[in-house]
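The chain below stands alone, shown as structure tokens; this is the form predicted alone.
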Amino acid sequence: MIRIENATKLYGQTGADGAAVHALNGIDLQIGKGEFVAIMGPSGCGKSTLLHVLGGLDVLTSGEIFLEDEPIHRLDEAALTELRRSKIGFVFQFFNLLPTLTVEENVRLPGLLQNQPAGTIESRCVELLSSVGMEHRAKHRLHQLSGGEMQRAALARALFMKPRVLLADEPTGNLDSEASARVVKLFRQVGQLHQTTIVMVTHSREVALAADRIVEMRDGRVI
């Protein structure tokens, strides 16, 4: 599903000595269809940068990234936007839900952006909220939810377009252990049910152990 070859990402003139910093330093990695991979390593090792270039949110300095043999590194911004909308779902540590909207309105957003029929949007929203156990919170706003509930709503929104790949950046970072376990269990269920490929950045060894494979990073490299 994902193939990364000699991926390098440089940030210029940001080191203590004024030299360029290697956020990614020649990474090679393959991730199979339906595989659940956890990426671990100390802060600043390049975990989130790797996730961002996988999702087309940032671009490589050099190297190649393929998603189902599509060369992400060669796509222009319009093509990357379409890729993110149609094939990639994102779940972030701070949820990135819109506080002025209800849970169901947040979940519907991807369908509205793609101009899907109202009936299709509504049925998909109901299906997803039920799948993450949030149907009873559909009309609630964010200030009425716990952190775990907000992350489940964010997961439902990320799955709206039936993405082939789900990218999660510290999805349990703001949750207690019970809520974390519930969210990770949902990730596994999603991957197994839909053969969704999941790449999750986490600092938690306990959370990472729920994945099929753990990839360790240090200093911009996979070790």
Ligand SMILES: Nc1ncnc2c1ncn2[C@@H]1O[C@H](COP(=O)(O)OP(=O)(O)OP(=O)(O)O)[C@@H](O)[C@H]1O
Given for the second form:
Amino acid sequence: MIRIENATKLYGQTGADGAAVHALNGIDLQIGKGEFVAIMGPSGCGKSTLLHVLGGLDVLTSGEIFLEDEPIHRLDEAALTELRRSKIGFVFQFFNLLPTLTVEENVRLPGLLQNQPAGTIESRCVELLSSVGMEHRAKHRLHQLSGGEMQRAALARALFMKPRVLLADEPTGNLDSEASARVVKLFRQVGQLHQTTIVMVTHSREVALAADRIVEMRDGRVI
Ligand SMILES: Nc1ncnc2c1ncn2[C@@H]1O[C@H](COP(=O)(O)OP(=O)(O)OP(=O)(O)O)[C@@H](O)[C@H]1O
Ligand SMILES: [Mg+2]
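Write the structure block of the form predicted together with the named molecule for the protein whose form predicted alone appears above.
The complete assembly is shown below, putting the previous chain first.
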């Protein structure tokens, strides 16, 4: 599903000031269809950078990334936008949901952006809220939710377009261990149900153990 070859990402300029950062320093990684991979490693080792380039939110300095054999390192901005909308779901720790909207309004958003018919949007929204156990919180705004509930709402929204790939950056970072376990179990269930490929960054060994495989990173490399 995902094939990364000799991927590098350099931030800043190489020069006397030493300001350049090799956020990714020659990554080779393959992830199968429907596989659930956890990415672990110390702060600053390049985990978020890897997710961003995988999701077409940022571009590589060199190397190649294929998503179902599509070379995403060669796509232009318009094609990347379309790829993000149609194939990829994002769940991030922060800046995930729009705070002024209710849970159901957040979940419906991807459908509205794609100009789907109202009836289609509504039935998908109801189905998703039920699958993440959030029907009873549909009319709540963000400040009326717990951290675990916010992440479940974020997951529902990320799944709206039935993405082939779900990218999650520390989705349980703000949760206690019980809420973390619930959220990660939900990831597993939706992954299995729809053969969704999941790449999840986490600092928690316990959370990572729910994945099929743990990929360890250090200094921009997979070890
Ligand atoms: N826009 C940027 N400009 C310059 N350097 C950056 C930029 N974004 C990230 N970096 C640097 O790239 C490296 C990798 O950052 P990244 O955010 O991928 O780390 P991470 O593994 O996700 O860390 P954490 O666990 O703290 O979230 C870090 O050294 C960081 O300082
Ligand atoms: Mg990060």
